[in-house]
Amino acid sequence: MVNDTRAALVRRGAIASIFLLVAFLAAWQWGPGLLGVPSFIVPPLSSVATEFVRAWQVYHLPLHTGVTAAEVLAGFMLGSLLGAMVGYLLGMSPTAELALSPYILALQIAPKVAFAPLFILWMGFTVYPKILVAILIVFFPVMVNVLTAVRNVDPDLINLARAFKASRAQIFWRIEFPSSMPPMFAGLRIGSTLAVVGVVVGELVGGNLGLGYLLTFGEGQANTPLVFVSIVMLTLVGGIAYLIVILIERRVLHYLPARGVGRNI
């Protein structure tokens, strides 16, 4: 009855999803001109696609969306590990926290764009500065996220092992590491999609290849509908990295109750 219930329930709201996509294509379609609005201000979706089809031939869009891409997986990974291990470590070790934080929190309120220019001197047009604004950027949600698990670890699990004599090491890898995957993941949700906005900032402010470029140029030739094909692929990296990450969840904690709809009833 429950799963019954549970599938009536997704399949509403897949349709509810269709029709709202519909929906809104619609409008997107022929709501600019029924509204009086310039083609070159909001082009309708026929010009969108028209210049998809233009992009993908001329201007190398599959080149520009595979480098993205890859900036945003090398980011998204390198900047995940050490949000993680960073994380941990303070998260063991009071004093390293109270050592590390107040850095770790200047580098945080600096506003990541302005670090963009200064990777671009030190490393030229190469995919390193967008790799690095990347990483700044997931590197904090990630790490918040494990440091508040591990703070939050009942301590009665702690004292019990090492009443019965476990090291440091079991304590981690048998109490502290699991209680922390589900707040990990967390975090990794949020900076799967922060991991695009950190390439795209690195791409606007300078670089040859990249989506990020791609929409500088079509901003530089006052081409609309280039520029929607650039947003239009950008949020199709964003959200294949966040279903990745959602998939990879599943699996690893496929020993949680599911979160679907209608979980409660």
Given for the second form:
Amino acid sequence: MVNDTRAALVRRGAIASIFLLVAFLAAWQWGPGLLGVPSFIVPPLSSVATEFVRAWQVYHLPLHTGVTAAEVLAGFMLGSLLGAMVGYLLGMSPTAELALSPYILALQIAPKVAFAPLFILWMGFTVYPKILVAILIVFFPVMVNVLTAVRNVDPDLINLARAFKASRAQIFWRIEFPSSMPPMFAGLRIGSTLAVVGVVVGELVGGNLGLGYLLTFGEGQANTPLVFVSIVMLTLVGGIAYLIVILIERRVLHYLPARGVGRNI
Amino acid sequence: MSVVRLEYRNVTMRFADSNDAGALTAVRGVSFSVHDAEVVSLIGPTGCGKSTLLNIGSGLTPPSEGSAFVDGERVAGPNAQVAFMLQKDLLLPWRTVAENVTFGVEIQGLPLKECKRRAAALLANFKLAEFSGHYPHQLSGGMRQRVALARTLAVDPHVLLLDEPFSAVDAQTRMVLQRDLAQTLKQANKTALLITHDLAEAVTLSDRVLVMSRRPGTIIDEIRIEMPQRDNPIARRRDAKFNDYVAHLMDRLDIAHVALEREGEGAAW
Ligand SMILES: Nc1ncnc2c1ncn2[C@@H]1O[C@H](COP(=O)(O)OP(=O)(O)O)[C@@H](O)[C@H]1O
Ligand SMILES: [Mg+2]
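Same protein, the form predicted together with its partner chain this time rather than the form predicted alone?
Zooming out: every chain and molecule, the one shown earlier first.
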């Protein structure tokens, strides 16, 4: 019975959601014309669609999308790996955390995307500066979440393991590591969207590949539809990255009680 | 008399005080022993050092002075002869019930098959077999506490240290759990030190009750519970002597004259 109501709720939500999408697309198509907004400011949906086909054929849209996606993937994976590792290390060593915390705080406050020009100076117009910006920007949410998770493990739980004569490694792998999973995934979710930001800023600053480049290219040509196409594709890349994280999270955290409505997507 | 399983010899424990440089003496000069297959309860006001004694017995914290002994050997760190259980179930949410029960034996390196065999036997014994594949959040508080007890017993310890194990569950569940514990301890001939603030629990479950003073905690009384059926707390509650024992413990704890005090020791005012 409870399941029934929930299923009905989900169905109603989905229908409303689809309705909103249709309404939004319709507004995009006819809204600008009705309000007298010129098409170089907000091009209608149809001209963006036409531009999409043209970009696919003429401007190598698949290539640019692929490059951006690959950079996002690389930056996200390396950034979260590094963030998690540093998070565990600092979490297990209060001395190291105390020593490093002012620098970590400074780095965290510094706007990471501002490093993009610097990295391009260092590494040229390659994919590496973009990946590096993504790494830097993904690193913090993951690191901070892992660090806090390790810190917040119930000391009685550790004592329980110790009373069973657990080694340091056993305490880590059987208690601290699994305890840190839910907060780590919260960090990974944030990281997956931030990775796209990092990569795009890198691409905007320099190079001739990726959706960020296509964005500046469209801007230079006053080709508003191409700018829109690039934004849509970037959203798609970010959305897929986020979705992948969610799917993995559901697998890994399958033991958690099902969350409420909409499961917090 | 039979062999001594657990002994505290002149144990004193001091902690660095949080607000001034001085030291806080939690327990002072505590000596007592628990014999094989004996169940001893420890009661006393909050903050008198009961949990501290448990930590010392399980080898988690070394005492400032004196020593604890298990099976005649000085406790110098965690050891396989002792297992503890707390008020919190401390179940790992990512492990199933069966996997939680095997947590201790796994760490101690028993072969996986033996771990599983023990878990299955214990869960069957506690009528939890059908829940072995469930996760902790799917169980009631009483069931979770029973799983925690199964985990404690899985390592087959000589001595069980129980720190207010049932104080977080409702009164009815508590009685059921007390009965299960009493039966298990009797059947398996286990030695146990039970910390509790429930005087009825102390009287119904134990052979002996030790009363501690307020901090710095010392043992101020020892009452032998001369009632049969230590494996049947419900029957003991109906015993004519039950109320006398509880009344005596109340007197010893001076409950009638204790004003309610602030919790949180060492507050500045
Ligand atoms: N790790 C610790 N550091 C400082 N003080 C502690 C520590 N553990 C316990 N204490 C203090 O020792 C006293 C006894 O604590 P505890 O053994 O938990 O009491 P009980 O279990 O009898 O309520 C309390 O005043 C408590 O604040
Ligand atoms: Mg206590």
